[in-house]
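Next up: just one chain, as structure tokens, the form predicted on its own.
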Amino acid sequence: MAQRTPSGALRDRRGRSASGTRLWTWLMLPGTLWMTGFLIASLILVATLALGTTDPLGNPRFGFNFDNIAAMADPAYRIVLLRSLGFALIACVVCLIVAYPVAYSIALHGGRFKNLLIAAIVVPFFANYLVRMYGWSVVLSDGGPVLKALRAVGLADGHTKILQSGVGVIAGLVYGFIVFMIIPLYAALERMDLSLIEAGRDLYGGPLRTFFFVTLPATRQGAAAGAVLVFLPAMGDFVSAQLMGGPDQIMIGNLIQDKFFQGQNWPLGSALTMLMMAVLFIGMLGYLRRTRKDEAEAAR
């Protein structure tokens, strides 16, 4: 009986690998085409509607009018856009600061309870987002447990408010999207070679220096992925600003909602949507370029 040569066995393995890759490609194709088709169709619809007008009854009419695009230069819209950008960026930073110790503790010190701890974090977020935000607004209200505790220890008085302020909006964004920061950080720390931490302690002599010079650079891709997953939905969120903010804390998502529903000005709402998507696209493009650069450096 003839024996296969090592080169023949290698070709067989490559053939099976290629067949498996083609199978997964065909399985992914229907869903990818479905999602891509609806994404492109909705983008075309919004973009064309942004060039339209409204009739006297407030119904949208397609056209070729740049008034809605020109309206984006209004200082009021620019202020709201910058405020939304600031809230989203601050929420990303706060999520990173809060989520990193949580992910680090679970990944490196969770032991056999890792899966249980991750489930304890993720499962509550399966509840409806609006319901969770209503609950969070009660917790942060003037008579809620947070302010009661702060008043009890002398860190707040009767005039201190969390709701109807920028702090309340950011607190809502952080609570709503922090799980999107914990999971990528946990995955990055879980994949990390622990011998690097031991070597870092020998080299740098302390846990703090080891964290900044070894652990943090090794998990920056997880941090970047978490920042994107938090920033994208936080930028367009309107529930936090509506429930926990005031007139001076409205975000671009609130403006879009108002134009589509209360204002009955779908073309202007579409133009605001395209403006927000342009900002999100720039952020996503920066993330993809950074990821590609990191992969190229790792391949060297």
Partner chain sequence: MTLRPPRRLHRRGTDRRPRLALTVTTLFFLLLYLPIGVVVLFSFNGQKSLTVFKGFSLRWYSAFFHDNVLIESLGMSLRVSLVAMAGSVVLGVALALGLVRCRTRLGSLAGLIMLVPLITPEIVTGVAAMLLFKGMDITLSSGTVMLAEITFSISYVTVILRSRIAALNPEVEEAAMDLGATRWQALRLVTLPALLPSILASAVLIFALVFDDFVLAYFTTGVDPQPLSVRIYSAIRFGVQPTINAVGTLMLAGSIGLIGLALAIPRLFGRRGGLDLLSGK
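Following the display of the form predicted on its own, present the structure of the form predicted in complex with the partner chain.
No partners, no molecules, just the chain.
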């Protein structure tokens, strides 16, 4: 039913006026057009160029052939893709294992220092990514404090290396993106009804049992969100593999970078980019199905 406000504006049922909708649309338009023009158009361009070719001079040409897509089956690419997936997944798991106790300690035992502690985690994350990575590579280097400490307690011998190995790359990814895991986990733990833990204890569940059967399931969605937030940038990262892994540990991001800067084969680079996007898309679909199920269960 249309109604009139004292000012006389005609409103629809939900109380919004026609003039308002027009103004809000006008406000929305510039940003949306900008993003469509620069972002959506450019992503379509990458998808299109993946079907293109290079002419004899190495210039990219638009076309319609699937050579670049077929090239993705090349074992050399498959190894790099599988390695990237593996590194990103392991980084996710390590982030979860480290982030959970951190988020748990702060959310449940942080007391009045909660906000301060979370700020202390977030602030370094805003510092320059390269500077942080560089510092991390110095810390993990052969003469660095981490290896010295490990050697002192007998966990490493003189030959153990962290840099120039897969461990180094994963350490880099974890250091780079762990904050994305901590924040959603912290939010989930903060929201959690603590009387659930209490109930678990009342039913004679030990601390471990209560944790695995009560706390962990209750914060599952936070962990899933964190996993996606870590996995996305970890898959696309090329700095960690370059600084901490060296040429034997390259990830798909390094291949893409190489095709665009050194190799100058843009169609192939575009195809690699689309391959990465496809893998991430499948992962996202899995995540969305999972959360849908959880929400449906919660609604029941």
